[in-house]
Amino acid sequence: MSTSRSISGSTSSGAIERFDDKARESFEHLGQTTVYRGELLRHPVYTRVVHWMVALFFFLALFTGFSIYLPWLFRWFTPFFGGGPLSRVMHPWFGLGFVVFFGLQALNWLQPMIWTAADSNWMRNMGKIVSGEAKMDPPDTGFFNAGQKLQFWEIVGGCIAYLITGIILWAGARTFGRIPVAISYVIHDISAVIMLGGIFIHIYQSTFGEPGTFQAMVRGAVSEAWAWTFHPAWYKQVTGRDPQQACEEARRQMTTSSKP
């Protein structure tokens, strides 16, 4: 029978540099993260709440944006937001909410998102990883891999573009002139398409691409097998065990238990 224990966000401080400890402690009082035997704490309550708020405001901004820029195709979205005029009013506020919450997420993850030599090594092995030829990520892959970091910094750039172009579009041609507004429309739309493509990849990777990832943002915990497979260096940092040896030991136990 599995045993469980409640682990606060401060317990994981050795695994990832945290921002705003007081806010995280407050969120931990509102909920708890239960980690069962054979699992590791991946994301505390604060991180999960911020992540889902980012996702919520992204899709709200996306759907209202679609109804504004392509009304002939996405006009069926507008009744959910009170009609076309109200969708236009709400869109910049949804976009602002997305930028604010992603700003909190960026502060929370800034340190582990810094590019390192391990990430360059991951990129060199990306073909084998994506194709499934490599059964485990490179041994030096830490809390985040290079693909996750690339998407993080792409969203950082996208948020900056949204904020600048969004303010120009919000204020209009009377404030900034027609040419800056026209350029902002193009940059705003291109940034949205790029980010949407990244989100599709993110959804695929967190569900089918790397099974077990989705529960990290729902329950906050992942299996040890998931950790040593996709983030070996982080697994070793948290447990002190060699990921390759842990994997081989698990295989031996499965082989032994399957024998009559």
Contents of the next structure:
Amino acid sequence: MSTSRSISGSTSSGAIERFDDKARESFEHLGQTTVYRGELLRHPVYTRVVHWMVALFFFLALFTGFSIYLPWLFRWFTPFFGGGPLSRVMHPWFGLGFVVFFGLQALNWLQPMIWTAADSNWMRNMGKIVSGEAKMDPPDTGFFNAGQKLQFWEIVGGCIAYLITGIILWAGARTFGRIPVAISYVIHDISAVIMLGGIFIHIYQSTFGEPGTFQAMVRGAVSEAWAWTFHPAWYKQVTGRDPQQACEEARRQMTTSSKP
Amino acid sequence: MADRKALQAEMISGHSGPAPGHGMQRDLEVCKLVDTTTCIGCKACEVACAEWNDLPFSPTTFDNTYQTMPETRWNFWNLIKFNEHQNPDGTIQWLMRKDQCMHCADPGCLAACPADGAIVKYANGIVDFNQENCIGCEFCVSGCPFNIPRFNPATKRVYKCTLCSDRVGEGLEPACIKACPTGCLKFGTKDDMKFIAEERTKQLRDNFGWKNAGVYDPQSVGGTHVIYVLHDATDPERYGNLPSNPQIPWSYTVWKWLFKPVLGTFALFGFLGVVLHYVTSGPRRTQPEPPAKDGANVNV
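Mind pulling up the form predicted in complex with the partner chain next to the form predicted alone we just looked at?
Now the full complex is given, and it begins with the chain already shown.
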């Protein structure tokens, strides 16, 4: 067992110190990530805390938003927030919290989220990956795969759309005029529906869809088998071992040990 | 039944089904007729409105006109708009227009409102706000072409003229009508008011030289249940920004009734999709998986 204080996945250049470098450092002292033998560090404390703050504000904004989107269906959410009008009053603040925390995460993840040729390759193989025909992700899949990157950039775009249209809706027609509000309302809703569809896939993939993923965001560590299966290039980068070879080795061990 | 007949709901904002009273009984559309040519700007209607509705008074702003305040407020639903209009020949006109909710046949506020039952249009044409269902989103403000709904920051809900639905439901005329001393305000069925208005504009054209006199009953919102007789119907803007072509944004008509439920269903399909994925192709497990049991049905 070893306690790691290294920050993986986001090796920012030493020349310019970003303002979240200090935060990432101090969060490692506030919490800790235990990486057991046979595991790899996936997400440091700072990333996890920011992720769950984003999640918290996302769901607060989502549930208050539901009661503005379709009150006939979601009116039963509103008592949790003090009724319809208070849901409406609090929704922009929750949304602002979501945008701020996602902004921190975007800064944190900017580098590993850059689109590469490996991602275009992953997209071409997406059918096989989704259907389960491909047991392992393509060998060049890095720290994040193309699906994760797509969702990340969708949320970046969504946040910008939310922020602009949200401010217009917040101040209302008496400040911005009738037509900007009427247009913002549609864009805000479309953005929300896309993100809602995305969140179903996100939660499914990280829990039921690919078992072993959820601990990456709670404990911060994943098994080596998880790494070579879903992010082979990242596995190679961290351990220096060939993912295919490591998998075959594990398979041999499994078959010999299961024989009487 | 007879008493409640006048207040059958015909359209309900954000409602998931048909309005319960739609088309159930014959009902006459009511209408308020405002003859701007005979209004003397006495403001009796303003007082009557505040009195009948028990609206609390708040300080006004003087803007160097004969107008009580610059625009209507959440506690002031009926305002005589004043404009000193200069004609091309140099003569001036003092134009008085009673500004209040127009009670559109096709209400933009109701189209924009997402809250179930917050805005109701009765079969008699009255458009009414039910504050207990209002969530204070103020979308109605952007839906209304006449700039009528007013937000009360204390209650976080919107308010406007009710056309005295409480009085009309009991067979009485609205309070403003009752207070008017010159007869410039009239109340009755839409057909009757339309007839009187047309007669009056004919009189204005034939006997008083107002060549462009006309009735303001904008068809772009399906007609209104408050109509005006204007000296010059070609330029309603001069009467305190009365829009010549009031419009409801397309986003409220197309988006809300078509795309919104359709896209909401797509989000539901997103949920169904992942559930179906789990029960059909199942999870992707970390490799290597344990070897399949002998004789087990393993595809691919």
